[in-house]
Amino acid sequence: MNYTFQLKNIEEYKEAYQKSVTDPEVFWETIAREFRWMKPWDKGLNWRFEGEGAPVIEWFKGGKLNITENCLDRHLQTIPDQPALIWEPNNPDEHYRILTYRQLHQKVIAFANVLKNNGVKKGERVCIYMGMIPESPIAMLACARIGAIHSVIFGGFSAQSIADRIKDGNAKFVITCDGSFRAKKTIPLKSIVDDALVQCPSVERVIVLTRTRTPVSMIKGRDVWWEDELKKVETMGNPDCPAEEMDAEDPLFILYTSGSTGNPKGVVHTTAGYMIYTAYTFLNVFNYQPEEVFFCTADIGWITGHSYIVYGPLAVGATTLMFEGVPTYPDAGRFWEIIEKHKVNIFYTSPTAIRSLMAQGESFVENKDLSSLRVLGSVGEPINEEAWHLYYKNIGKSRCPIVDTWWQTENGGIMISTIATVTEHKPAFATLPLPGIQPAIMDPEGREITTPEAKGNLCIKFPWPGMLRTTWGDHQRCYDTYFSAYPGTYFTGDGCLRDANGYYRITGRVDDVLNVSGHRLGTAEIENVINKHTNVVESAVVGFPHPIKGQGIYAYIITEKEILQEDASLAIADIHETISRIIGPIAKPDKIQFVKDLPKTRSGKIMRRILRKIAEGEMNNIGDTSTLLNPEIVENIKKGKMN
């Protein structure tokens, strides 16, 4: 399909980003009319501060639409039979599978219908657990189809994860496996789930899908499977179901994110302003062209998977690919050979991919046939310069673009970015803002520094359609954690710096908030499941920096009893087993060391600056230490550092 609002050069860039700012209005309702609406909105943008609160951001309100009928419906009257999703299994021995717009149109109104029969209405919750297969944007599609929020749960999160995210949004129903496989192991996510559920009872039903044929617990009168649910729509004589009329600001999905509190929080995106964000920036910073095969390695769990695997390519009808496995198995050339068998036109994976794949040797690409890529992008975290040089050129044989994107799961879609073809990339820096996005660098004394070198805590200054409107059931805590720090303006939690050619580059948190391996995870959150265990007085949690993750985890934990050196790999492993147990093993620390106290000031707050510093190996530049409560214990756990 054509779109008018791709754009071809840099003189278009240009001019799209100077109608973005000076009309944002008219510059995306322009851009919403290409899509399917079942009525018109009434006005493009309604954006104002109610005292000290979340500010209200509505955009096409008033308008009506389904965001499947532009995913899926609007497609089979022109490319019915191309390939909107490839699906590769964790086994490279198991046939792939690929499904045309006109079979995932078919398999989401089927699955709408298990849906609706089950006694899913719109407005209500459906919590996902699945792993990597068709079947989770399958269900994420049906639940938009009927008008369902859904709320996908990383496959890689624990019981208790599971159960804080179902409460926090009242869910009814949840959707999962028996099991699901990565690598060689196989992980048991109805257990886990059945886990979950005995803190949950506001669940109903709960719908299991076989994949890995994994023992699992029925439970009478809740549980049901995914096949049979099917069985009974087929009777019926496979009815059709028309999408639900959605308003432009109905809640879509819910996904949650660590933030700065122990608290996950659940952010909300809408309907139209998120679908039209996602269709825009995918178009546009991949360079899309008909029929390419776009790879994007993330999970479904998290908001690539959601923006850039599900709803961006499918709005614009394009061939989408998801693997079910991991990058080394069954050894380190997997990505490659996925991109040779399939023809890969655009890959679009992590920093941490790159560095961990570059460090198994170029034995593993050097063989594979990759003349079919065209553009390469980085996502979830800043890709350093070294990693760059390599996937350019090992991956890119020095011909690909890499789009070195910067967003936020708050955000719905990328916001400064290299785009491909169009504008010149810089190794290590996310380059420009595309249109529509407004960045403002601000010094500690909030005040925006407007020189062109800059460089300081990255904020936004007008909203854009894909961010989001609240935090699921707590609209205070949308406004405390995004819009009180600098008042009028968006805090991303990230600093950067700006050079004399406007371009961006992302330097990292600037707040209690790790980006490991590309995922944020909240300082509060594990040092609260840390202080769990029964032998833990107090724990301070900090990053500093990995070869492989970006950024890893260092824990400081104080115990009640002293912890002898020849005790100390069981208490790490019993820490490690409890962090595992509440949120996942994605959070367990990387280095943990135990110290008879914490630095503290006088009013009892840790100085975490100077923990960072230790961490990072700064042992020298740990600045002023005469406003501690007990200045002699920073010299302590400098000596105790772990290696």
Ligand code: WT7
Second form
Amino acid sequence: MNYTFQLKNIEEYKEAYQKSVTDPEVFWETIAREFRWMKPWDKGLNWRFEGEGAPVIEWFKGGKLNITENCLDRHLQTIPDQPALIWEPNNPDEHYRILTYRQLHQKVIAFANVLKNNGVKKGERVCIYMGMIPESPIAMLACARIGAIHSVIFGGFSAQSIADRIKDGNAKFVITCDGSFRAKKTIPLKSIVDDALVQCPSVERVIVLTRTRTPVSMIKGRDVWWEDELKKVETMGNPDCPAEEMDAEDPLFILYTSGSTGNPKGVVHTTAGYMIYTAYTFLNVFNYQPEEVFFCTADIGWITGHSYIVYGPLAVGATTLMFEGVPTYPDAGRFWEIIEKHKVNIFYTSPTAIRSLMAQGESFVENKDLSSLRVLGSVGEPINEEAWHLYYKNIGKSRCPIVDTWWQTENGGIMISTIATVTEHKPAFATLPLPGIQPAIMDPEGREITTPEAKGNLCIKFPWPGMLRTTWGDHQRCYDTYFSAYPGTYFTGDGCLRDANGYYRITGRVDDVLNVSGHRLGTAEIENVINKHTNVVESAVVGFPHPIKGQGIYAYIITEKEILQEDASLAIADIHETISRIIGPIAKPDKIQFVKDLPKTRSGKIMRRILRKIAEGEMNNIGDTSTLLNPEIVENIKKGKMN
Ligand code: WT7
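Condition change, the form predicted alone to the form predicted in complex with the ligand:
Below: every chain and molecule of the assembly, starting with the one above.
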């Protein structure tokens, strides 16, 4: 494995960055040639961010390839016996598994044939709801092998959320497990899927893998066992499964994410651009060296898992480690034990994980050998300086660079980040844009601020290969959400500042999107669910700073009948139950305050700014309330603030 695009020093970074701006098409085409194509592309890039039908984003259109040939077949000639995937189970007493590139290839081929046998065709959507086991990436890659579009659903989402996603994608196929292990608990995945399927007549086939031996209901004609289906293809001999020829711009997957309005939207990523972008960013940001072990702690149900457990590492022939459990089971030393056991070289986790483990004391780290570590990464939310320093000292022993990687589901891969051993890190800064990324900071009037030091809203001016192409089933929504606020650019929804050296610090969302433990949630989405609850008239949800989770959820709720003091805790538990059922437990508010009214403007709009200030505890800094229709309510809400 040797890629000419691996940057070695700051000069190479500067040169690459310059090239990527002056001639982006040639820059990415040169990189694309290091991958395996069935047919070359017609045009490097077609794009238009404005006007009718926009956005138009096409990279390498007309080129034919299959991502699994690049992630698997290609490596069989060079590193067939190198571990592709190391899997560490929830329970440390269960044996870990290692799949070499040859073994992973074989498993993907076999399951791709299972999918074919079950009628899955190119372009069809397949929902995957299975937890953190090797069969998850196997299922994803098997879909990609035959050109089916996977839609992975995070294991913490409810039956209703699964149903919404199945319906939105009109999926006929679901792949799941009987259950999944999480610390001491077993989550009955198939049973949750069954609840979802009551609403989804489009689903023709459910393939169920055995993991926990949780009793499940299997419906004749619809539900089949993964193991039985595998036996069927195995008795057919040792069939190959030729990789389906895909256009560079054929969809690879849909992944749902929350925004400031409406239901979650299906972000669509396509084949070649996504592959090249995840490979390029993985190799460079983490400075991956042959045979190193890379451990990304994200869940496969989020974009980080897609891009940096599966596609990015495999595309460059890396060894990727995947962990089924939680960081605190059996104790808060679990991550460090895994690093010691598998001699992990690169460790990629979230600020929430760092903060919560550090809060448990250093004893869980002190007795572990972390000397294999060379690079540390952070993702998902801003990392505060205190957490940064603890990570640097206690885990990296002050010798490992920290790459604070800023990016989003819509971006496909890392956008602004330190590049390990190439560029300098700076606590709490994502630092510099990667080659190919052209950030712009906008002032309140929508003009780009061109001075080095700047503060404002973050946009990206030029397409990059990993960016979203559309939102599934609703292209207009893609335009409205990302391309309409600042015409001609992609708007990230994040605020940021730039220092005199051109280093970027991402300060958090400027829209009504919350980031709770690195999980993205729309306030409107949570409000809609709360409003469904009986007795609720109206609600407003805002974020507040949370020492561990980064942001916590604060809900103000108006009820029809007054909730008596002695009934409050039950009423809160009831609302939690409604949210868990409709979205999932991750969206439960940390604090609920029952109020008589919400501060509103004369046009009836809720003044969230005021509610945010109160939730943040900034009681004396509420600002102007004179434009309110009901200014007297502010004092009332302040008095009832939940601590
Ligand atoms: C939002 C995207 C893509 C990784 C997983 C989250 C925030 C992400 C950072 C960072 C500050 C960050 C942003 C962004 N975010 N990484 N390094 N520093 N903020 O993906 O669910 O699409 O959320 O996460 O606010 O907009 P996501």
